[in-house]
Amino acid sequence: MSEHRRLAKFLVVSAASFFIGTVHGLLQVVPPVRHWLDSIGSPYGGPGHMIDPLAHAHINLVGGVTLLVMAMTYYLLPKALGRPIYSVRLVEHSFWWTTIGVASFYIALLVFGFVEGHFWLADPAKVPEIHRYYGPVISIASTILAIGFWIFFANILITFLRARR
């Protein structure tokens, strides 16, 4: 696969995240949701903060900036040391797990924010005993991300210091 190929996917992932983050921004300020939102603790604390500002901060920031500039350190890395990048091996995993990370801690946040919010409003004691579960599965999909960062610190790094020698 030409090294331009590789690195497209970095893109449409990234404008499908800037694109979902800016649907996400546009839907909290509809006046039922923003009601909503704020009716169960949105930005400051509750279920609503899950949703609103930290899903949407997420997938915009990690989702859309992150992807984007990891392309572009791919790219422009070898340019400037006038070497080729480390492992192209590095590169796809560092695209997978991230992209699958970043996925997954968003899709939990907005689950557990729906969910969370409705019991807030609608049952306030059963909310301890779905929130029991929101640590163990923003831990998986925060680890799932943290690979895919560190995969790609540790390919840029290598192919730093190799270009030093």
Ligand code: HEM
Second form
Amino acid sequence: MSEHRRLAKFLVVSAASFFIGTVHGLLQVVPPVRHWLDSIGSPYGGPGHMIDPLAHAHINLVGGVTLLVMAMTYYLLPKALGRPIYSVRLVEHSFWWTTIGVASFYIALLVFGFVEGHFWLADPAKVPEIHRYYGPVISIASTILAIGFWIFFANILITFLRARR
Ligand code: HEM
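Can I get the form predicted together with the ligand as well, since the one above is the form predicted alone?
Now the complete complex, all chains and molecules, led by this one.
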């Protein structure tokens, strides 16, 4: 059993995020979808902005790239320093907080984008009523995501500082 087996899930979720992100990216250019997104404000504002570019950018850049960079750093830093990572428990925490954070961030952007987008065209007076839930929901998802980043950063920094000592 490789000592790095725990990093496999970072790579799998990264690949899955790129898959979702590329399907999302393709759908965004299909003419009827593109027309609908433009009619609800994408990419400049309104509910369309939540779907394109926000959800698309973050599933690819956070789900895809950042989780891959985390796995590579957890693999390479011990080799570069000749010391193990400070905490394996924090490796696990950084994975789950970041994965649950990016998933909830992406789903929240899509759900509010679609629901508000529907009412943006069908009954605009209803949009503010729905949008007042957006702030709290996206703040919770963003906080979970940020905690994942900060745990990763702390684990890397402590590993580096201990190696220097
Ligand atoms: C806790 C983590 C993060 C949160 C809460 C967050 C939140 C946001 C928000 C709210 C915006 C939209 C600003 C606007 O209204 O235009 C944004 C834009 C963006 N973010 Fe993040 N972000 C996070 C991490 C990241 C990371 C790690 C990357 C890249 C690796 C990234 C890449 C982008 C890009 C490229 C845009 C611009 C999208 C565009 O308008 O084209 N974000 N982010």
